[in-house]
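Heads up, the chain below is alone and in the form predicted on its own; it's given as structure tokens.
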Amino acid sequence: MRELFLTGATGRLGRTVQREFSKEWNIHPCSGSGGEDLTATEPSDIVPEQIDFVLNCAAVSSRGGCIKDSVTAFRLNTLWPQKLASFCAETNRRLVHISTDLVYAGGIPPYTEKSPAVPRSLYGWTKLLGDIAVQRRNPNACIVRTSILVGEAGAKMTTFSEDILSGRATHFHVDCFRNHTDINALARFLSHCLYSSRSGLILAAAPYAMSRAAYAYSLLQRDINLIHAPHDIPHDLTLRPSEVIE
């Protein structure tokens, strides 16, 4: 088995990666809830010597969390990827870093790898700066930019579909379009991505976009509460992914 160092191991994608990778990878999980403070840690102190592959899923990923603790968000979303990219470049380890469609403003879709990124949120800016740092510090690293995640994750932070089916989400935006991407299929793609030699930015998401309201209706098949998205949320983040996840 190949050795993988996984950050953000208890998050939505981290949990899914561990489940999907269990037969082919020997995973060394790392997470803040597991006692590791990545914002005050050097990669050389926590990455085992036998590791050949690193998958960075760690992030402060909620708008509210970033606003509540902007310092931690900047350290984890921007500075940690920068340090990890430098470490992997210096030690010849394969790095795959997870990014988000929320780095785009939502005004000129569909977005591709060549589209300009101008975030409209603190979360988006911290992630974009982290992406830029990874590209500059480690040109051989792969940055996988995806969209809103759906499907069963089994983590403390739930996916959009889990929120819908559990009743936690009760009102849905009619004017917010995204490529609702199956989290399990994305995890399987990441396994292939780690094995490959691809570098730079990759857009990996579901092949088409729909509004959050339309997606909710497709799951519930009943009348739902419709609302308009706030002005600070990008309205159309339709991606034209080079890697279709389905």
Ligand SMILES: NC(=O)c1ccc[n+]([C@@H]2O[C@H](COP(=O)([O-])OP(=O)(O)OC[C@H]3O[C@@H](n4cnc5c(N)ncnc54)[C@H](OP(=O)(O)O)[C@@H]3O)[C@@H](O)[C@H]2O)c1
Given for the second form:
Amino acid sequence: MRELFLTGATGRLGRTVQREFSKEWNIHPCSGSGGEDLTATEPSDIVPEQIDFVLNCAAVSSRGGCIKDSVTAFRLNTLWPQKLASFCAETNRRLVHISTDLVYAGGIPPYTEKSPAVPRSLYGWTKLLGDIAVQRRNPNACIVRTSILVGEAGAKMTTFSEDILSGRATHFHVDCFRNHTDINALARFLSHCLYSSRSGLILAAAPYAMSRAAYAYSLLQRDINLIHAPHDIPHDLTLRPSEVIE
Ligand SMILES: NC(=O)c1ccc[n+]([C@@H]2O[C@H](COP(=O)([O-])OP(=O)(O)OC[C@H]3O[C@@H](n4cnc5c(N)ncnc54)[C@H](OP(=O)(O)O)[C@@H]3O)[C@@H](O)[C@H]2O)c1
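For comparison with the form predicted on its own, please write out the form predicted together with the named molecule.
The next block holds the full complex; its first chain is the one shown before.
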């Protein structure tokens, strides 16, 4: 079995990866609640010797979370990936790092790997700077940029579809378009990605975008409360993914 160091193991994607990878990978999970604070750790102190593969899913993953604690957000979303990328390059370990469509401004879709990224939120900026640092420090690393994740994750933070089905989300933006991407299918793609020798940025997401309202309607099949997205949320993040996840 291949040995994988997984950061963000208790998160939505981390939990899904653990389920999807359990047959083929020996996973060494790492998380904040597991006692490993990556904002105050060097990769060499935490990545076990036998590890060949590293999947970086740790993040302050919400716009609100980044505003609430911007120092932690910068340390985890930007500085940690930078340090991890250098460490993996120096020790010849395969690194896959996760990025977000929120690095784009939402005004000139569809977005591809070649599109300029100009975030509209602190979250987007911390993630974009992390992506750039990974690319510079470790050109062999792979950066998988995806869109809003949906599906059952069973983590502390919930996915958009979990919010809809549980009734936690009650009002839906009619004018915010994203490629709602199945979290299980993305996890399976990440496994292929770790095995492959692909490098650089890869847009991996559902094949088409729809509004958050349309997505909620498709799940609930009944009338829903419609609202407009505020100005600081990018309105159209339609991706043209080179890797279709479905
Ligand atoms: N969710 C989405 O819709 C979405 C969309 C696009 C891209 N992404 C990207 O996908 C990746 C995974 O996101 P996610 O949704 O799975 O995030 P998440 O559910 O918020 O999970 C974040 C993970 O990071 C860990 N973490 C937080 N602070 C930490 C610290 N100081 N030290 C160590 N670990 C820490 C958390 O551990 P504890 O909770 O145990 O502390 C948790 O395991 C991120 O890069 C995110 O930007 C997510």
